[in-house]
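One chain is shown next in structure tokens, namely the form predicted on its own.
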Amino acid sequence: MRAAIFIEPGKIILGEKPMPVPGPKDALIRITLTTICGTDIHILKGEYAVKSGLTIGHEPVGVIEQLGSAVEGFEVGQRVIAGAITPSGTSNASLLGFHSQCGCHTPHGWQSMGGWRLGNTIDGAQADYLIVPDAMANLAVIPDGISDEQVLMCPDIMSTGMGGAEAGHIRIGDSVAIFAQGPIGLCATAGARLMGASNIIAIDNITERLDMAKHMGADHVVDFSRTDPVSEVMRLTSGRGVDVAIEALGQQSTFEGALRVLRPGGRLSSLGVYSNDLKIPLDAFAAGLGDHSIVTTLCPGGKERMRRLMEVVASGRFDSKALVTHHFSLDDVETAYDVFAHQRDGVLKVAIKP
């Protein structure tokens, strides 16, 4: 089968694999859709280690193939989808509710993002075929009436940028600013909208991100290109700071700015994937002194949550299929992370059909 294969940082290529065996609790599944992560990016510049060989990818839709001898309450030919992290259900981390950090506990000592397996420590879904891993706990049956396209958000970047505003605890009538509007903060932009905020400020510099951002939910946007971003929320706030700030891009001007907008009391949701130490002002932490709370969010998982995701699509509450602007084949995955990587041509998200 094809698949996209990470050699070295800067090269990601089209290869062969051989088709993979799925074991008793797996699931293979033919990928009819998939897509390129901002993580598949912090992968191919290396500035996150995967082994060389690894196919890359971890947001499939696709049609069951093959189902492993112990797995039930699923047939050969459903469509489904399996989210970006794939917990196995019945470790101490799942059992606690934490899914994206299933498998944390390692011989070797405690490590984060032990649920994300797909492209990170298995290979992944940018491929022809796929294994997921314990698929009773992670396989999701996609409705009837509803199209590949409009659920291949739900796998992480739906759930990352959504869990990102549920993580902020927005309540009815808040205020929230969103620092980047990538895919990511775009979905929550329309997260935070779902959940009551009253008063959403969108942060980029980019004219069709900001566009795009109107169309989810937001009610202010500021383009941090021609006008101070912490500046411009405090005036649209009147000087209180928002309740909730949420951080979706990874850096530490947009991390720090999210700080600097927190009214006392108020909540910084980070969903960047930081690539270098990250420093707190002692300023916009009032000395430590503020009250505020820092919270971290890693794309919650499993099968529930993928229902729930493609019910909100269903409801047609989130406008899923606007993210996808450009459609390319699984033969042109190089060229997809060229468009992509580099930002070209208005991207926001690619879709890959093999």
Contents of the next structure:
Protein chains: 4
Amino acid sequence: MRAAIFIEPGKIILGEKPMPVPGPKDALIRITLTTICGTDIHILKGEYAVKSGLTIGHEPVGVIEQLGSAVEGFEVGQRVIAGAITPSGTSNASLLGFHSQCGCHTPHGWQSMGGWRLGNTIDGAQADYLIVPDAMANLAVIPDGISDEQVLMCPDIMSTGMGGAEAGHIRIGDSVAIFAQGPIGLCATAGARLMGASNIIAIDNITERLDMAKHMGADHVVDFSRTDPVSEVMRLTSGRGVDVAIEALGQQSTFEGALRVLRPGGRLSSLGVYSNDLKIPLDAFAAGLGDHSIVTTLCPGGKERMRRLMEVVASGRFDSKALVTHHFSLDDVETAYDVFAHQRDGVLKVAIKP
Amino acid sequence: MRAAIFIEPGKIILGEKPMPVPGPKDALIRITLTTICGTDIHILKGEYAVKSGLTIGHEPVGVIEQLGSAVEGFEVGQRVIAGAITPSGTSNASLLGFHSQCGCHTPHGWQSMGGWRLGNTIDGAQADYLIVPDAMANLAVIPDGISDEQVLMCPDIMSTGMGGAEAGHIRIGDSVAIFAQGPIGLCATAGARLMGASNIIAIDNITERLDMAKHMGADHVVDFSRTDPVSEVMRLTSGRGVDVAIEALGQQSTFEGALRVLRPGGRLSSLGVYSNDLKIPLDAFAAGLGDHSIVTTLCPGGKERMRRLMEVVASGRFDSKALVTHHFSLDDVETAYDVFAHQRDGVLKVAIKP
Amino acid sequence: MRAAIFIEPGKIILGEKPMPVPGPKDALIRITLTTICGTDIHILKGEYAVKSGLTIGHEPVGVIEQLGSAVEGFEVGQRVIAGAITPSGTSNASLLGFHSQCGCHTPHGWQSMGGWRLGNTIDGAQADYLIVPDAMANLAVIPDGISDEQVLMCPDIMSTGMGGAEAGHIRIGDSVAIFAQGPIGLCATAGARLMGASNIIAIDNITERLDMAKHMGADHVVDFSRTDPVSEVMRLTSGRGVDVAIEALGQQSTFEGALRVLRPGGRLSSLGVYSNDLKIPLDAFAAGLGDHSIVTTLCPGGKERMRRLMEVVASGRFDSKALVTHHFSLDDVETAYDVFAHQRDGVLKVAIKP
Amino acid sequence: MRAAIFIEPGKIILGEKPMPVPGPKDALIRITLTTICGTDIHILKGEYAVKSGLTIGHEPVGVIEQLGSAVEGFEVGQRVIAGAITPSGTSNASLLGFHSQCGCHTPHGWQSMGGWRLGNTIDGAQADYLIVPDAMANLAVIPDGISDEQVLMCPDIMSTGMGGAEAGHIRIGDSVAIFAQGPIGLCATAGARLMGASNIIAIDNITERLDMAKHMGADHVVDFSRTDPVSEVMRLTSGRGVDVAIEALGQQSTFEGALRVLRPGGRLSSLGVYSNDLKIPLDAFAAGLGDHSIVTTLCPGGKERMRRLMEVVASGRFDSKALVTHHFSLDDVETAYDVFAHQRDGVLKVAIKP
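Same protein, different state: after the form predicted on its own, show the form predicted in complex with a further copy of the same chain.
Complete assembly follows, chain above in first position.
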């Protein structure tokens, strides 16, 4: 079968691999649609290390082809998705609710980011077929009448972005600022809207993304290349600051901006993947006396999470398709990587069809 | 092998059963210690229906004898316990954190009390051997240096009782009243103490239980056969009422008492298994305007829960052995039922050794 | 000045009262708009007792006429609202966050419903002028560009209804059923929508109210005079039940229906003012083992709550004006009571202008 | 009257001031006991700026001498304490529950650390008499039978330290590490014990403080001058890390240590007053993907907080007197500062009697 394979930093190719065989708790999925994530670009660039020969991708939409001998409750032929994070459900971390930090099948039970396996520690979704591990915890049946493309954002982007809004504990009437409006940030903006924030301020420097932020529910957009975002957010909140700030890029500037716009007692929800140590400026942190919270979220996974996100899509509350700007066949996956990695042509997310 | 088998209401006998064979996700445990629960007495009396021929019991301590083919992370010979509730970890309910309401292997994923399988829908622990379903989610290794008897309360009584304190969201400085001081109520009292309540009022009518309540951490005890518990709790809280009231019997009188002693905005944590409709008196409920909460808890299970409770026991914070007042061999299980069902001889909990 | 005065059960009249004089912590407000609440009808009917001679009403919109000597931070002439509940902010209950159960100026600090003073224990808002007690905690300035009518629902109906959604802890992707679609229930429906529920089911038997429920965000409406609401909700949730059910009428039937449609582990948020003892059916309550929660909410008050709700109105997320179906002058307040009490002419809420 | 007055960095003297006169919402307290806080040493050293001439101190125990004209619910002669933080109760911040960030009487309502007024923005407690602002929210009556010395830790040290445990959301069975065992850290250790942690690890380099940590409830103590605390905590948690780490010093080393010992999904509760920017190391932060939380807490205040802490003291759960190692008269306050600032003679906390 065909697969997008990581060879070495700078090189992901379309190659051939043997058909995988599911173990007793696995499912074999025929991929019908998948996409490329910003994290995949980190892998491509060598900023996040995976072993050579690994199939990349962690956002699968497909059809059940074969079920492991110990898998109950599903049937061959069902249309399904699985989350980017595929927790075991049975580890100590999972049982305590930290599915993304699931030690999966280690005796220990806890491992940082241990729930992220697809395209990280085992072969991923940018291929003709995919093994979904711990299938009973991870296969989520797509509701009738919902297209593959509509649910393509559920496995990662939507789960992560809305997870950032949820981790911010947004309440009705909150002011919320979201720093960066890439796909994750846009979903965080949509999540803030879904949760009842009444003053949503989205920050980026790309006009198309700011326009999309408005479409996703932002009340105000700030182009940080024209306006200082911290002072603008303070102005838009009458000097009060926001209840919740969401960081969606993974850089010092966005992290620090998010901290500086918080009201005393506010909450910084961080979604970005950082590449460097972070600095917490003493003044922005009120010397540790501001009753601030800083929380980080790794994409929530598991079939119940996917079921809920697909219900949101089905309800029409969230225009998931608006984020898919480009379509490619799996044969053209290398081109897709090129377009996505260089943000050519106003790309937000690409759809890849085997 | 020997097993305590439910035949019909009024009749649980020691019988013979074939050795069970574990499925791929199961573990076979050789039981080294178990006990009888108040719920087993409901089964015995026919108040809770199970099918004839079922092995009773849901509080296993034992040694791993055999592991299913798909079970990883454990070894034959390890000393383990499993909770009374054995969630799959992989159902929708489990993944959302409601392990006790786990639909286990139904496609639907949710089922009221679905996590309770041992001695309810599958054979239980009062036997020489036990199948633990979904072993990876449910086997919890006993720490070195801790005896079987020390952990015997973990699978149900301690998990339920302390779960009632936890569901009450007890905070440092809270006043808490616990209605009924059977084994569950005593563990709720201990839980209130563990969580930082500063004014703990335990209510029962049996002197030995009230004495044990003091041992478990109660500041005050109230014998309801001598004093009206509602007015006494109000007196002991200077007319303010308690922040949290815990119901630990399953009757209208204890439920209503718990509601009547709540301060406005207080929380009633209900643990009892009720046999009849409940009445919420209009005045006690402030006509629905008192910002009250009523929460119910079914015994939390799963291996992480068990690991934590065993850590509490190992820390010396909770004197679990004090609750085990009587010892029997499995051959004498019928006598054990008789003593426990009729609360003879000051019995709190019995230990049964195969 | 003119005031709507309760004389005796069945009799509220427009009478004359002397101009009130504010104490040091009070503010005197010239009322510019107010409304009648369902609770006022309970008072009119004698179902809720207040003393004869009391001015009724607890939903004030007005202008600051005079400030008490100890009041800082406000100016005469500012347009303001105050919540139906006027907590002191300084009682033990308030300081712990239970503002509605504020004992206000009692040494004790806690009193069931103690935060409700306007039109209950002190003169209310259906008058030319109103004393707002503890003005510093309760005056909320109306943002520029927002009309009196737009904020008329904030003091009670919107705060209570959305408070019911909040107390339900609604999450993105939840299914929610709301029993009864009077003004409070409609606001609860709007609140469920604001908080991200993806499957909102509104229940009533009046076509206009069901239509308004759709306008407020319901995905499905159920006319209980034509369809059994419990089985219909179960059907609309594929047999799973709802995550959160909101009771918004105060009767056994709605309370019981709400309980019966809950999934295991679900949450019943009760808003109604009950007139009788409630029954919790054993089966609906899973004998106390369903991990259910039942929570009640009295209208949240205080100036920060009002500020937030006015921000929601200003954001355009909630069409508050749609609920105001009828307009009266204060001189016609007796007619207004007649129309509202008998739900004539499709009335939802009336606006009364002094 | 006598007062400890800040003159300039390095100079706090005992001076004379006129008797203060309470405003309408104030109370005048005759101080019977007070103490010096680490924050006062920051003021003395010029690390935290206050205006010259200010009376220092924010930990008052005393007797009501006079009540402002608008104060209800108290009587002259009552023995009381007030918290170090004296929220108004009526600001937006207070009404939302962020009392320490109370903007008190600003129209805005929010101000970082705005609740801290005593010995910061108004005259403090190290004097013969003290004005307690917003007396109705802040005077807490000492229970009969409890000595001044027993409640001396309530206004700040105990509230802050236990607040750190509370902000850590410690649960039954948690592992908790506390970095630094000064008075605040010791109270955090006691708080962890009160909340049910089963594995409490206290870290410092002073033997007497480590001994006191055991007295306060630590299961293990680590002398960081002899052992690397991070690897030792990992060893004591079998490589799992702690659920909650508490920082109680305000330095990079303790902050970073606390982060490094967290399990994935763990929570860092920060109490220290920092003097420099902080660094979050990329690896310790799992690049932002570890589901970590970092929370800061400023001493919770208000009379309900004080009431609860005094109940804890009265219950005998917390040996508050053990922390008071030295006694001075107000006349010797300069000596007391010298002893406390230089940590002479094993001092933990000093008691100062006017």
